[in-house]
Amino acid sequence: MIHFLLPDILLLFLPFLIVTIRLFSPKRSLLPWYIAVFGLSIIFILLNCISVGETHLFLSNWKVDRFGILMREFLVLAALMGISFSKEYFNYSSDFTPRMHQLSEFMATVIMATFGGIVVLSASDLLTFFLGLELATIPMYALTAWNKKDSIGSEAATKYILMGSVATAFELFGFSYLYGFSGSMLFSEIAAKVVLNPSSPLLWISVLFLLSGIGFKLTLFPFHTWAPDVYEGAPTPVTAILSVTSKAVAISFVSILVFGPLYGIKEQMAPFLSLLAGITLFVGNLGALKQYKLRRFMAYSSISQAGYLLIAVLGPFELALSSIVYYLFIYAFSNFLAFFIFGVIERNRPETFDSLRGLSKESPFLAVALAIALFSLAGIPPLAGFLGKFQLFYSAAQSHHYILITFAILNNVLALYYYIQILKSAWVDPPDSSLFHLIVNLRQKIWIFLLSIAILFGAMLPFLNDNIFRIMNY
């Protein structure tokens, strides 16, 4: 049995490791990132070759299910992804873009967040719970504030630590009335008591609380305020980690919390979160049509995402999670593939739209790549961005929340409006002499490919591996 829990002992050691090397190493020596890359990279292997067909746990409260090892695949390979990203930004500085330090420690960070997102899907009571929650959260605030010269950054990271304690407490009152509630910290003994007393005035503060504390977290309306200011003022690999494994991690909270102990009263939250849902993607929507920065844009796309994602825990237990998991595969192909566009960008331009003038003449690569990675956001089809929101509408409508629907696919054209803005400067707007030339690396361009591709025929192909290909039912 101890192939279940190799990957996660892997992850614990791995950065570790990295900062030992970095230890013994040469100053300027690459050995910490390849060993950064090639860990994560067996990691993910080995997370495919296990094939769970019920849940196990270990130590009486480790928990590995169908729904945690894809989970677990995702957030490695979201850290594998977002480690790759970030090198470029420790290889160089310019007038826009502030060179980053300490890569090894950067690394261990990220991989230290990643290890959180995984003790809140192996969680079976509230205190593991939480405090996998704070793991993956807590290093996200010293990657906002990284540059530690940068002003921006640090305000940003200041916001970010302020109202994130906020949210803390929240759901820390939350836990204190669920489990005064039901005087265990048990997943399943909660569950059971819900079920027999399901009205109790201290099970619904609870809700509320814990509502509110994952809202921060998930960008929910209205505790999404912090996004537009985070995003902008954290340097762009921590932006574009933050998007998505941050993200991952705060759905599977609330995934795990509403068809775990939560379950007996779904259907009585089901209005107040169908609410969320509504609202957020119309805000995120409508705050993202008068941007003009690229960073800020892509946090209120990411914060109408996150409205996306909530639909889908309207349906039933199954078909909720795979949808999720599948539109969390493809959100991380098409968010970093457009990272790594603006990455190239904002080198050498500012990180506006204006830099994107005349891209596809400049380099068609880039503007077709930038094409795929919105439309795929957007839902559009043949991409595998329409299927993931397909996925997620379906999940919705087993549970006959048809005006959610039909209001998310109103906003959803409202979504095509703004992601044309994008590329109507990259297709349409003439190139401007003033721009300096645009440099893009051998690993940058592959990562670009691959991520393309993997958009291209993830509508073609609606598995990932044997076991979302079983969960989902096709």
The other form holds:
Amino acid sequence: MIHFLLPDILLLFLPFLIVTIRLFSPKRSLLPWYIAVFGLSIIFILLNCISVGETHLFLSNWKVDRFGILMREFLVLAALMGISFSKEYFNYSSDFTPRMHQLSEFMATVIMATFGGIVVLSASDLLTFFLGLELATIPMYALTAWNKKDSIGSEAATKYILMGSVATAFELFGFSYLYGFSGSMLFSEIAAKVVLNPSSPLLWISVLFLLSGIGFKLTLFPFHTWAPDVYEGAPTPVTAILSVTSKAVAISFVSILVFGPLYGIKEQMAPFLSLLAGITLFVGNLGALKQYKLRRFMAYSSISQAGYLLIAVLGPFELALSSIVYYLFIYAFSNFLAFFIFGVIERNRPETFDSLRGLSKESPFLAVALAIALFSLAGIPPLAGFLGKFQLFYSAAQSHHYILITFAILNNVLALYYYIQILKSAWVDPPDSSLFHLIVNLRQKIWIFLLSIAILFGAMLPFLNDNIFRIMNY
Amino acid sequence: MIPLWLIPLFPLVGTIVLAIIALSSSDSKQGPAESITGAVAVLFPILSFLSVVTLSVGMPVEGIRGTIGTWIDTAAIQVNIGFLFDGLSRVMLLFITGIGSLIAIYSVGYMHKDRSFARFFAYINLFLFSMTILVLGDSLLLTFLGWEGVGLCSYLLIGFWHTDLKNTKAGNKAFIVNRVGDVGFLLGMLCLVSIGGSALLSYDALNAWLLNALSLGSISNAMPLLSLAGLLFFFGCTGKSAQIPLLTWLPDAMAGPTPVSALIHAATMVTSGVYLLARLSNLFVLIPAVLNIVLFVGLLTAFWAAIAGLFQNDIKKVLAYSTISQLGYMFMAAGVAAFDVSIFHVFTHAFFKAALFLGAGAVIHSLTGEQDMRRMGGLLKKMPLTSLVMIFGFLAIIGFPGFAGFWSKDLILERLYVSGPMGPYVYAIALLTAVITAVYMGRLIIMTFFGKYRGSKENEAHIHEAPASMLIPMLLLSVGSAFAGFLWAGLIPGAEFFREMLAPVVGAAQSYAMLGHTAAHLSPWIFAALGTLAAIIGMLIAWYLFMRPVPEAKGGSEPQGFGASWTFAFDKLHEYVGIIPTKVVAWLLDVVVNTIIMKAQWLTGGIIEILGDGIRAFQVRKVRLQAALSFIGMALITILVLIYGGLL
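The form predicted alone done, now the form predicted in complex with the partner chain:
In what comes next, the whole complex appears, and the chain from above leads the way.
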């Protein structure tokens, strides 16, 4: 057993360590890269050693609970996948955009954003909560604009900052009303006040603004409009990180809010949340139908996935949180697997569906992995994505949101349709001889293999799922 | 004491090794080295046999139970992977792995120079694995796993030479007909589960439950479902064991290599139905009505198949019909609650039928694939050892005194008379069937080994005795078919080893079935004498009818005229009862799907596409518009929630 603060502290110092080492090492040295990978791995292992029984508190407002530990593990793993995926983009140019620079700083920024997510998870008052969310978002702006020579990336970053600022403004407004309503910054006191006075207009205005604000971050309808542009414009690794880490932080934000300070009015919020979830996944699915660019397609796919995630929030506490954690793990595996494959594709091909033509002939390994990733995202048994979706629905079913679940399941048909369209390009369409030959390096092979295995066995071998449930119900 | 799971493990390892050999050599032209492959193929069945022997020696009376782990653990159903090694599974396993090993050795010679040598033995090992699971499983579900596994292997091996369309069709037929029976097995399990939960799938738990319900008197409540379950299980057995009405696949299954016919379609797999009845004996004795159905289905099958056997020209088809007929005898025995006798007949039948099939295989092998008996004859001098084996098998199957079949068939006939409903009548038909058995088997022996050779000249030149690897298993099996019967020689006092071995498993059920039965006491010598008489009369008829020139063969070996309509009667029945209605329903569904559902699907798809276009129109790139759209959308949602909030 280790002290519960140790991983957090290590994670906080890791970016500084990386940047410092970068200063004192030769220009092409890979030392910072190894330190980042090694450090994140160590932190991940340490996180698995924290005792999960009670909620740890540090200085009364830094809290490490069961959900927090699980999400920490998830965020650190996602950061590890993110930087592993990014590495290639610093070695060569891809998708006709220039090569990226400053790997060490890039990794430091990713880890900073991860730490921001951890602050959100540890918050027990409004200030820390807000600080964490900003800390998780601001590095993302920088990451989006990382490729200074790419004008589309800069445009995307500008858009992101503008919309993000609007979102922040909404949240601050909501927080201030919440403070005005309850007269306290502490979650526990707010929760008590909410129970006492659940229909106060002040409270509801604050709820409305808070949900709108986080709706931007979680790309919920109608605040999703920025996502396709930003996802398309940002460098591919940043798109991957955005669609996993940023989304995970946002959904934890919502769950902490709903199961924390606002728990007293969860039932009253349910219609609102279910409407948001339903429309979001419908719009995301419809939007994805007609896309032909891979990243824009993934943007819509991740919009609809946000809708699915929000469905689980409607369920009872333990079930909702454990199903969200499990789904996030599986979603991250599937998403990163897809992105790894797209990364291989766009190294010397334009990132459109057409570049996938004849993939099954050229590289059966990639084609099978792609099928695994997309079928998992679509939720086809026996892949892990199926079990993930099933649990999200199961969680909502415990609170009797059957109409929403039916709607979501019908939407799955739509989702399957557009995921299969990609597979059609890869498996059915005739090969295009004008495409450049694919180059897969060892790291990509290993990651693609590992992630495929994880998705294949994530549902069939029940330990991941079981462990999450056991920890949440400890 | 060695663990139980070694028994199925060995063939499983063999399967994996051979599959790897087969796959890794799939690109080479002449295939893997036969010596190594053959050694592997024979080694694992023998190891499995040795473990069975080791376990058999020290087995306590109540058997050995071992659980490896949990198989299914859900709220609705909990099943362990557990093995049950008792008197019944011991005797089954002994001859399954023993004869399996012998036939594996024989196959090394038989499959010599076949390109798919390794694949063949991978299937054989997989079959032995499935069969041991079937017999060793301590719950119906695990038995069902083996049940399906042997079905799969049977399919794979019937269609082993898959370049010939006829073989693959035969494989398909076997598989599909078996699946029809499997529905019965599945529904039977479902019945048991709905009576008392998934715990009843375990044999021990089922027996305990039945005993408890019987003593409490609460059994009558469950009686309708229990009877249904019994009937459904029996339906499953008719599929696997080729009884009326699901028997048509077995003659066609002769398309597979002959060792396969010997192992799967004579000695082991087809008897798994009899095994299941014996395993569930405690259930079946409670439902005498179902047992009567079993009895009459067995009787009809035995009689019908014996007559059909008379018309066949293909040597393997004769043996196939005789297998069906003998299986009918086994079911008759089970039908009068003489489960130990039925298993005894399974045991002796395994020896002599395997010997007959392997002998037939040697004949076919030396005639380079000729199976039509009208083109054989006079092989006695050219293949004396094979003839000896076949004649031993022949004497055993017709029940010649002293040979294996004599003892087991005699016991069955005796039990039919003593304890069956309408005993004397059933006995008479069964005895008549025994006469016919002797006739058609005599016909086979005479047409194959006596008279003059009638085949082609080029075949005649190289008729030869089989190689040693084939001969030794044949000879061992013929010894078995001569002496296996003495394990339970009803006429010799004290020679009841076999009955005592099975008594802990089926004894209680049988004595329950005999309750209140005032058995007519007749001397066993009368039955023995009548049985012997039947065999001798049958032989004499065969001698009189068939020791004359055989008409020259023209066309295929299928029977003609009355023989054809008799042989294919059940094919016709399946056509009218099963296939045509299915096709009609399929046609209807096809039309409905095409016109209505597809239209509806296209309509929905079209609407979705239009909606998608609409959403795409909102893909504005200006930030101002994006923000504005967000606010408007938020306002709309808020209003919606305010108005309709409660309904969502």
